[in-house]
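Quick heads-up: it's one chain on its own, the form predicted on its own, in structure tokens.
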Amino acid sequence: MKIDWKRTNSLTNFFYDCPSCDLRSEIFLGDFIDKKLQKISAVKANKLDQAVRKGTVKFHEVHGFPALQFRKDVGKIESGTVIYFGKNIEVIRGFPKIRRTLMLSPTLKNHFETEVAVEEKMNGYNVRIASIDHEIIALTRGGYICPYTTKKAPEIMDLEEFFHDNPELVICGEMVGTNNPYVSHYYEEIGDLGFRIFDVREKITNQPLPIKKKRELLEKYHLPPVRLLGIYNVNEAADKVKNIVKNLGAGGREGVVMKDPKMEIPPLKYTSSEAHAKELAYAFTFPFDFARAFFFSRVIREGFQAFEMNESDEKLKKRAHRLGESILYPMLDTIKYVSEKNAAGEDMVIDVENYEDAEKFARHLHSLGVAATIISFKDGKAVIRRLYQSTTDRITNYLGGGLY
């Protein structure tokens, strides 16, 4: 039964009707906001109240429990944070944004102190896995529970023992593979679907475990980390990372995340030229459904990377060809496709036990504002088509003589 949130005159006087919940019918948030939330975020009740009024913070239901979802940053509370009011109040902090460096050589020396740990950045989608009232759930970057990932993650990894012993921790990782419904990418060592863990964080503080402690803990519970590609002195790190990223790009892989081994300094990310081209090719397949900043940022990355790599004329020409082809060819293919009275879209294949699971995932996509429909279901495989309506409509208009 859906929770019916009602509001009186302030944030501290919310109550709800939930006959199916074994919970009290009123929640007074004053003590929680003024005491516990103050300690972890320094967000005052009036600021949180304003965020609720603006829609930045939403009340919703999660597995029959009332919850607060942060759609944007509020003070020190990250976007994607969710607070559950179940048998206990649980806070799952959003995953912090990782800044990007365009120039390795000066940045690494300025940003880090003595050493730089280099981990592989994999091409998938960011997921946080946590235990809430003894139930394992998977949250997307925005703080939504993904029904597909919630079901698949425990099939890929044995998580029960980890969360039994460490209920206060959150696993942060990347769901990857060709059957990944958000970002399909082939990794030889993974195949259809896999998971790789890049951080383990404390629920309330969002403090990440140091690199060594994290990897020891994951090894203890036989959980798969991302590859650690090396720990380098800050003075030699830039040259090491350049070579690592070149090799990763040549192998069709994405890039790296550079971290302080103690995890006391925010990490930085850096990606390969091949990854930029692939992202541009995908975006220009549906050019009117992506913001212009998406295209511009990746072209800028290429410019600075080409400068720092100091490539030969031959390699620079190869980079330029790769960049140009990733822009023109995908867009041309889509224009031709729409000119034949087709709708721009893409099909994703997911493994599910039944049609109902496929419907749950389609409904999840709808809640994210994604137009998607189930095309077929057979032998445990569902084909879901994602439609890019803006691209279809605008190309159709221009082909018919519309002005740009």
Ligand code: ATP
The other form holds:
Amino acid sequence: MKIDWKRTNSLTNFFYDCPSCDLRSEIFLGDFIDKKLQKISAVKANKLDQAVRKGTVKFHEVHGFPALQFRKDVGKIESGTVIYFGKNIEVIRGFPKIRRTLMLSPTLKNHFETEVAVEEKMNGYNVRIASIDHEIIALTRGGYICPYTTKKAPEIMDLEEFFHDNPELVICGEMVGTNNPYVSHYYEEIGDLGFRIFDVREKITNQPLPIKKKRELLEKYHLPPVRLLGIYNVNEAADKVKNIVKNLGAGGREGVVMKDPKMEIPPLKYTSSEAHAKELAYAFTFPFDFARAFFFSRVIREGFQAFEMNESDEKLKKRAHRLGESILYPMLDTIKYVSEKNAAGEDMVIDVENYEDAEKFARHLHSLGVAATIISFKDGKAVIRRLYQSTTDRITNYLGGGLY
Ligand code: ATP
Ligand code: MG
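Now show me the form predicted in complex with this ligand, since the one above was the form predicted on its own.
What follows is the entire complex, opening with the chain shown before.
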């Protein structure tokens, strides 16, 4: 069902036509913007209207209902926020950005109050799951409904009872595993595909539950939380986290997110050297498809971590090798590959019931501006190839004598 939006000159009264169902409705946003939205932020109608004009806020159709998607922050409303105009108006706020610390000491002591809860940071993609008009939907970071995630999340976990009892809550978690179309990472305890929940938040306010309450609630509904690696006094936290992250890295794992047990202070993230190397290796496989800042920030992380960890010469050398190898080898492999007249690309495997579902997902990728094609479909598994056009084009050009 497609809805054509026809807006009058102000956002406060617009209407939409639904050609397939003969439905014509007028939505009066005035009350919503002036009352409900004002409660959560200082976004005024004209600011929202401006954002719509600029394309920062987009109109969408979700299960036959109109919705607004925030592509960037507007006032206090985070990018990724979605507002549904269904039977009720529902607001699912974007997942807030988590700041990174380059140093554990003195930052943890300065940033947190008395205690720090250390959770494992899982490497996958961010998903918010909510119930809208009794339907469970899964949103990716930008506020898109991902068809694959929406199908898979309820297969992995039994969410019915949770949302029956807590319709006003949003589950925020990481979709992880190897059959993961956005970020594929192997975890021995997960394998193909799994989900780990790190936050439970309120709709509208985006208020997260405190750590203990969150874990109790998840346990009650048999839902899988991320690992809590300890709750430490701020004075000992830096040393503890240093060791935790070294061990996580040695096991090929990403790092930690450190949180105020009451969830009143914003969390901080900190990642392992192995995770930095892995991301660099990935980005240098497709060097012309990533922004330069992506490479630089990962190298900077290594600089500060090497300083703070104060390692033996041998360990430091190992770090230097890891860093250098993650830059050079993947790039060299890709140059070789393209020199043999191949196109740079990445294959991802997804579990789908039929070819149609694979196509649906490929269309979703296209709508995000990602070039991807279905390579094969067999035994419920589809291989989708993502193409990295800039990498192919630029390497081809330089190999042929083009100037840099
Ligand atoms: P951001 O925009 O939040 O900085 P990013 O897209 O660059 O994020 P990351 O560097 O991976 O992503 O770090 C933040 C993300 O880590 C969160 O958005 C979330 O998806 C993920 N994450 C994994 N484990 C946790 C956890 N225990 N607590 C919070 N977030 C977690
Ligand atoms: Mg991540």
